[in-house]
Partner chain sequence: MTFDIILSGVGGQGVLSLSAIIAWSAMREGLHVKQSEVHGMSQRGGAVLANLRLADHEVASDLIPQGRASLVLSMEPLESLRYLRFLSPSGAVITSLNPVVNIPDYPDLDELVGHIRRLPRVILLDSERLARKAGSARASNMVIAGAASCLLPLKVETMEHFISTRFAAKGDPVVRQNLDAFHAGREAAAA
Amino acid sequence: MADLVVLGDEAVALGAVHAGITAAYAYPGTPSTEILEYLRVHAARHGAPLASWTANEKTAYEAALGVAFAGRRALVAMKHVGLNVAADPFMNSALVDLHGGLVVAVADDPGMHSSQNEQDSRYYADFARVICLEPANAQEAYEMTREAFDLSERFRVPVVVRLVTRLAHSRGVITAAPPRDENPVRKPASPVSWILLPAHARRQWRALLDRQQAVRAYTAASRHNVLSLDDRELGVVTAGIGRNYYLENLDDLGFVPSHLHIGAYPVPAEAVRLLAGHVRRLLVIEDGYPYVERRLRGLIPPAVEIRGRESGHLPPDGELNPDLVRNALGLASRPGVELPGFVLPNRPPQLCQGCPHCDMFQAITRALDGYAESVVMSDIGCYTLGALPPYNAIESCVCMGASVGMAKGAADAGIHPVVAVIGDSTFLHSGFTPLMDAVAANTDMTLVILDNEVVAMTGGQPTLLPSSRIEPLLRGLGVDPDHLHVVQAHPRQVDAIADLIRRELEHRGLSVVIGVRECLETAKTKKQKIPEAVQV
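Form predicted on its own: give me this chain's structure on its own.
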């Protein structure tokens, strides 16, 4: 096949296609969004695989698990905090007897370019006792994804492919291999192995533990874990993309350190011990938490010095880069170009001009004017930018759906008035369930749903349900129709919406206001011709 230039995310997607997947599921979340976007374009061209956006990461994982139950191969993709949402089925799926390949592509975000935290998904894989593969470039992302399906069926567990932002969103050349066919439909030989009643689950847990020796034997022999013993003073351990930063500085060192690269987990213990027995000190270069660094401290003698993020030789937070690794290797910093008197202006992110969220924030601010004590809980989405000037309209952003639950808690604590702000897609993702609590208690709060018809923050993916179906959904949930309103979010309506919200603030019970107007950027895109996708 011809070489292709693709994003790291797209390399994962193509690897899954060529591994013979039947279906892929995801909820949009930067930096993983492009995985399913690529698959949807591919499916539109070729009729397969099924590539579906879902309500949230948990539902995505469970749908993929159903495909694996049928003996076929499935990919589920998400960002790192999305794995928190999918953690329940993920952890338990390590105990069922998988016979159809299930691969979890997780894109971590060191540096928090578009996330609330920097959590490292390698810990989840370790927690679940499953294999994790960590590519360093697009070619490895393609190859590891293909291999991950084979490993999933071989060891009968889900396999994690861990990306980071810098790989997910950078382009590289890949050489693809011939695709394989889909698996036939084949139900489990013993359905009991999928029924995690305690008596069954105990046996499955023991079976998983018994397979750990075989898993460790795989990583010990994996071509993704490479050891070279050279210099006897310094040994370098790299993981994933950290290898790229090390190799970029290698020529300037003047010698070749001993080197262990880790691309497959669990950490290959014997290779670590061989390296530690050959050198006096180790430098661990990994993007994310000091996961490998901590593992080494339990594997090698204390006499061998270990340097890395935890020791302070590399920063404990943020992305790595070649210059940080250069300093950790003991090389002099490379001077940058200084331009005296040239100061770049600060350019914080902001809502688009004419965004419907702007109108709703103005209305909320006006409605709250004059109250001595009030709170506006917000959520994950473009509208989180309402925390910044000129709006200064929101006071929280924690995790998907938290605005509704936090508003209920603040109201329960005695604050009045309390407003929760959430987008339409986020509401369907995880705002619906906490609203049930508020409905059951008739909590004294006002929920404002900002319905712009798309998942705007991640590029305009379609919301799972159209605007017209959210109001009947709320009615069915039990929201009082007298305190359920749908308004048009428009500059000419700001005063009227503010008056409406103020009336609902005075209602001592639950009220919901839905502000509807399509995202401007999505509306523009609809008018433009969509460029042709790469033929694959």
Contents of the next structure:
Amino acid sequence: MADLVVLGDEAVALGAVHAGITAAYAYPGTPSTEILEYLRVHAARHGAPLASWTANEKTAYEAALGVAFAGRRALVAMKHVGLNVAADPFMNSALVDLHGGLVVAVADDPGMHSSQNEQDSRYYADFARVICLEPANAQEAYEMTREAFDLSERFRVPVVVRLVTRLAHSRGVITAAPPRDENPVRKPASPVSWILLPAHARRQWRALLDRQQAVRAYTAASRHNVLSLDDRELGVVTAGIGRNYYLENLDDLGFVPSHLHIGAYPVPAEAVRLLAGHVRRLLVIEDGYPYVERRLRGLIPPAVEIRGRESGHLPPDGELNPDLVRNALGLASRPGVELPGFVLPNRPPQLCQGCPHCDMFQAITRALDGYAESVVMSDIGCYTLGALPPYNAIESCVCMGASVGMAKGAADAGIHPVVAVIGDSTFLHSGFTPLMDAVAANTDMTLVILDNEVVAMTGGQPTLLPSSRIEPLLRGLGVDPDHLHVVQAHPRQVDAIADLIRRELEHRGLSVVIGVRECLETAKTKKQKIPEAVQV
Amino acid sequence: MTFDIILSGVGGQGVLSLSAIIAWSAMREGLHVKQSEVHGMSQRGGAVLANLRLADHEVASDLIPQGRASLVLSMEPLESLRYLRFLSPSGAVITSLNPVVNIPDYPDLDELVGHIRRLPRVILLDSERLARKAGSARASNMVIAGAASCLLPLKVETMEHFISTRFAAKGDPVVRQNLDAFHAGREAAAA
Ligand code: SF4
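Now the other one: the form predicted in complex with the partner chain, given that the block above is the form predicted on its own.
The complete assembly is shown below, putting the previous chain first.
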């Protein structure tokens, strides 16, 4: 097949298509968004596979699991923190006997380019006792995703494909292989393994543990784990894209260290022991947490020194880069260009000029003016940028939907007034459930839903429900219609909205104000076009 | 041969399209290419950076090491100075002179340009004016691409071919405007 130029994310998507998936599900989240975007373009052109945005990562995962129950293959894609949301079905799906391949593509964000933490999904794979593949480039992303489906069916477990931002958003050339057909619909012969009653679950857990030996035999023999014994002093262990930074510097070293590359987990213990027996010192190069480094500590004799992110020879946080690895290998960085006497100001991201959120923030700030103590909880989206000057309008951003529950807690704790600010898509993702708590208790708080009719931060994906459905949804939930308002988020309305919010702050119970105006970026492009891979 | 390029600008300025012209042309000519892009939060009017690596052998790292870049291509003068540590002492900076002033502490433009001129190899372009003259104010990045074509290890025809193909769907006048902007940049850089 012809060579294609694709992002790492797109290589995963294409690998899944060529593995014969029937469906793919995702909630947008940087750096994983382009996986489903690619599949949606592909589906529009070729009529398959089904590629759906879902309410959140948990619903995405469960839909994919249902496809697997039907014996067909499904991909579910998310960013690292999305796996927290999907953790419940993920952990439990490791216990059922999968016979249709289920692959979880998770994009971690070391360095937190667009995230609130840098958690490492390899721990989740380990936690669930499932296989994890970690590509180092687009070609591997393509091949590993394909293989992940085979492994999922062979070992009857979900398989994690772990990406990091730098691979997800890096464009490279891949050579594709002929595609495989979809699986036919085939229900499990018996549903027993899928009904996780304690008696069944105990049996399934035991079966999963028994399968670990076969899984370890697989990673021991996998072509993604490569050991070469050379230098007797230094052994380098690389994982995923850590290898790229190592190879970048190899020529300057003047000798060839012994090297183990890990692309398939669980960590291949025997290869580690062979390497440790051959050298006196190990350097572990991995992006994310010191996951491999920690595993090594239990596997090899203490006489062999282990250096890495845990030991402090590489920084414990942030994204790896070729220079950090260079220094850890004992090489000095090359000089760059300097411009002494010039101090460069930062240029942080900011809300677009004229963004509807600006109007709502102004109104909220005005409404709160004069209160001795107030709190504005907020959430994940463009509007998180309301934390920065000139707005300084929000006081929290923790995880999807947290604004609503945290506002309830702050009100319960005795603060007045309390405001929660959340976008329409984030509200549908995870804000609805905590609002149920606030409705049930008639909590003294004011929820402001910023309805820009789109998932803006990730590039303008459609929200699951049109905005017009949010108000009836809230009515149905039991929000008092006298304290439920829909307003136009517009500069001309700021004073009126501020007055309205002020009145609702004084209402000692739950109020909801929905500010509606379309995101400017979406209005401009109306539909974001993602070009399919162009042939070279 | 390795030719590393740092591309910088402000979110929304077309830094990725600029990178795409060079990346596709390099691939056409049989070079190995890696392009690391910025998506997500910083695209909202923040500083954006792309790493583009061209080589006649396989490229290992997606990120350019310090002191290795042959070229900094910037859509914005302040941003042209943000990643100098990656620029090789023998490398060049090509930047637009047109500022995006969306921060309160943006330096005085004349002073800023004075600092840029202190760099050993630098080409400064009024890319907006040149683009407008070519008929499309949006083609600033084509002007920068044209200027870069003087220093890139690529044939100018390959880049022209890419621009023609890329804009073909929008009709001949748009193709013309973009090619004119490209040539205006090329001539300004050669002058
Ligand atoms: S992308 Fe849309 S929602 Fe986000 S800041 Fe810009 S206008 Fe506002």
